Amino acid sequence: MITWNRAYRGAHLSLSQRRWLSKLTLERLATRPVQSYISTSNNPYLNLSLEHYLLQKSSPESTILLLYVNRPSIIIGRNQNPWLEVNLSLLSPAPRAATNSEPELAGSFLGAVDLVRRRSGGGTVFHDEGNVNWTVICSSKTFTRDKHAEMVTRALRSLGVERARVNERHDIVLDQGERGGDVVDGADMHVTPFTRQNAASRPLKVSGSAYKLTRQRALHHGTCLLSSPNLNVIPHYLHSPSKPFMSARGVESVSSPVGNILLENEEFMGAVQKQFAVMYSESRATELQEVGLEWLENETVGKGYDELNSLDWTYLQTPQFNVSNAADALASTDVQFTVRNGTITAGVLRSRNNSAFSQLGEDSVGTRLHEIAAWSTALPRMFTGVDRAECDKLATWLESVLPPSHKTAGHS
């Protein structure tokens, strides 16, 4: 069973009565083998820096579900790219014209989205307010990818979610079309009466997972969609313009078919609580602890929300990948920039004409590529001798392929 403590509000406390608290509830990780968190914030530098202090600080043989709701943002993986990933441009807080290829962004601008890179592996996602976030950190020796994701599915079942499985990726996901005449096993969590093999409607994903596995502990973290009110657009930013134009290392996202389950949040929190409980409780009760902006006080906590806030973090972790126009068939100079941990290493413009080709300036190797702010100045500076209309056009080329970076300073 899973009782209540709300004494972490932390903006009616003072200062001191925060580091107090704080320092109460890091205590629990050491002497608790069962523990049970809510977000009451939602920032995801703070929400992610909170599950990783859960995961490094907590005692190995412990068992920990950690539940929170972030603001708009896109969550990347570990190994991703974000200029591949996401279409940078729409995260700039002032609104973007929508285009001719984009008119579900028409009025749906959704203002400043967060670009967080987490610290476990996995590919790209968008959280918002009807997108509820689990985590569930344990004992490596305990640990399988499907085991969290079924007791999710278990809680999904108990709320009248009788589509819901777990499919071959570890994903929940909701099967379409008609029930079948075949009798299911109820326990099992991996098929509904609504399966189908070769299907005309694919399955709907509603919570995809990502983990991160040290010596002694697994974090297995994963998104369940509710009522997000952004599914029209989200496909708009999880969609690079790069893409066409780059060949990259690293995690590439794998685009799935999604939908709201329609759930309100707090019915779906109650009900994995509940199933977290019924799997590791057993008859003693496990205190649900409220916790927020206080752990800030906590100076790993406070670290580990600076680096994941900070530009280094988001871009100059990127692998290697390059850039080139080559697949624009109305270029006539082709333009090519090696990219290393979010630094330009190597660049070369080539005329189609003539075959004159200019190298990217000693000067400009190690350049940033999220601080070049406009190419029309950044280009003449790295290559010499290149005419200035041929320089405009393909600075224009760039900035749609590589705008610059509208990330900024994450806020409480």
Second form
Amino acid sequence: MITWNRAYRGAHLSLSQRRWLSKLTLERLATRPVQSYISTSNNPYLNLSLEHYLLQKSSPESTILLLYVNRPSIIIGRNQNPWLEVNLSLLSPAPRAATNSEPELAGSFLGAVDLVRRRSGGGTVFHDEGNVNWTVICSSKTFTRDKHAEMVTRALRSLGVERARVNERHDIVLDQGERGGDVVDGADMHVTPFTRQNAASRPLKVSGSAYKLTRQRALHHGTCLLSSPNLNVIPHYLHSPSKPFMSARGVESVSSPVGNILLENEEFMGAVQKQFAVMYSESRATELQEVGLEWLENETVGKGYDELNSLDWTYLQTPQFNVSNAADALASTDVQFTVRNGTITAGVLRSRNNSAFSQLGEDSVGTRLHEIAAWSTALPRMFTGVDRAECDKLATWLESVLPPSHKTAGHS
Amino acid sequence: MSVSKSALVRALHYTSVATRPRNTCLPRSLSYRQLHATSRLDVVKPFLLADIGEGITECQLIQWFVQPGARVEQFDKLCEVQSDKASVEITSPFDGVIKKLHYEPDDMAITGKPLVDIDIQSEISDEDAEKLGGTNGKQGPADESVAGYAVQAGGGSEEIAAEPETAARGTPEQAQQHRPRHSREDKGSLATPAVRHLIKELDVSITDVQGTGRDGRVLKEDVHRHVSQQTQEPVSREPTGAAVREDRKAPLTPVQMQMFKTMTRSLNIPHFLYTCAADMGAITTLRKKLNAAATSPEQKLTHLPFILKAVSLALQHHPLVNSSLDTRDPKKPALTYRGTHNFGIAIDAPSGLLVPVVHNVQDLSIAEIAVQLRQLSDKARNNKLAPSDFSGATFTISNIGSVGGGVVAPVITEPQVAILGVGRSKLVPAFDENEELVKKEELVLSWSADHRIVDGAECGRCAERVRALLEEPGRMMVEMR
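Coords for the form predicted in complex with the partner chain, given the form predicted on its own:
Expanding to the full complex; the earlier chain stays at the top.
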């Protein structure tokens, strides 16, 4: 009996009821072979912590489905570089629209957008209320990368979305263009009647996947763009002005054109839950269990939540990268930084017109990049003997490429 | 007075054969003369990074959960790696002690190459042995058993040989657990590492051998007996005199990977080729005169700086060839006319093809260009090129002439729209104005251009302008600022 309606009526359970649910759920976690969950919270830190908890604590042979929707947030992959992937200046609660060169954005800012680093691999995605996230956790023995992407595609097709298919990168895309003449196998999730080799327009991506694999368990989670109101704004958030100036190790995002499927959240979630039950449950029906904020009482979930929330996790888990303004033809002084684990380990200023040269001061080594409040004050402290005007010019450039964070710790 | 078995094993466990003191109190049945073991000091084996599927040849190391010296048990987490979309936890298949980590965090770990060196202290099955590297670098099943310390005495001391791996655990209860586990892996056949080594050596299947030891354990005599009962001769591996021609899989080096990625993107560009031959006589004469007057070897000029300057002067008249095409949105290609001339110079470095950039060629004199080229090639040879040396190219010049070549068809790197390939100049017979046969020094210039942006006529005009400038260097002087 599907009971997911309750989640969206915003039902607040009484304290005694909540605790009872938790205990029962914990028991289920250890025993039931097939479990379905839906989150009542739109807090991305909580939802990702719940997901991680389910991965770690569920019994090795069980199969689990989790569905959740996040408030506007940007989720970067485990090993990605937030400065390279995200336009950080847009994240601050008080965006400086006047200094941006995109006047069309003024007025369409989303206010505060969370930045979260998840624990699975892959690229950067934008979540909002028009995007539903689905996670399947199963035994690593039976895991394949396509299995659950196909499951979600079946769910979409059952709702009439016949253009949906799984592509080579295990993403779900909608084929564009006219219907082709050939007959296609309805059970093949990798081709639709609209698929063609040299399509006039590229298929639109509606779902991206990422994975986390441990010895016994495999986690596959993906997004699904149903009715996001922010499609025209997302490219601005995910296009960082610092890209030409950074060289980084680590996984880069592969950008694709995206589109909305135009379904209601509840419709989609119901269909996914149904396909999941058909695949895994003997009775072909599963009970959808609610999980939410009350789970923070659990110690493991709480610790995971604190870790995801911390600025250290978000910024200091970045692989080594270099920042340099060599590609900026207008600059008169070269600046170059090496950043490791989110802290500056080396830096040098070099004039392009003469042989003036300044190296990063000893006590500035180890400065955390995300803790720099303003480059105009930080830069003179880092480099001695540099012309003030040059410093100011560089500080302005650095403000746009490595925007100081306006957030204080403890954002939740 | 015999020492307890566990104490004996502990003594053997922590000392290598070479340092084992001769006057240790050993039970009579074990004497060094009976030991078959050649000193197996290499108990430490490299554990290879397993194939994580999807044709992935390398993945990035995110974090280590262990350090050298740490004891691990089977299934303890070693590290976390990331490949494109998946972050994977790697666990240890053995009990043991970590000796060496082969990568730093952020490094790219290569599939099939060693990940950690581990001092293995458990009995390992053949499947697990395949995860290790051999001592001579060969991959594949390790052909020696790792438990070298397990006393390989003959005959009646099988009991003791069997006990060490269990006693080393410390408690018999744990031993019970481990023995059944290994028997499951061996498909029901129990045998010590020594016996299994023998079985492998004699190329016998363990399931064929009837065990007469405790619990149906297969002993050495059983194996020998089995072999002598066979009518066929035991397989003896002939020394491979003739070289074995085998395929060798190799992961791509970082430079190869970069080239692979870049060139794959270039597949989208419709290339067309335009070639013309320039008479380099005038340039060569000019060079010879200038080089004769040069005060140091560094000041000697090759023809490349002249070519770069000629191209830059021609691009002033044909800015389309120096533009950048952005095709991220296939419906809206964005063309940018670039203000500066930044030439990528293809260099054959020890690690492969590198393309560092000479910036602002339009503002440099030929001498300055020559200096930059020399600096870049020195840095490339010493692996000292920085990321800023690779960024911002608007046009590329590939001088394959240092190797050879006449007409070449170079590949454009996006977002550029053209590339020039320079062959090797050679003397050819030609006719002068009086229709007399003369020697000419001819250099073939091969232009590839992106036909989505540049058409044949435009590219041809640019190429002919460059040719005219090279054939009559005085014209370059007239155009220079």
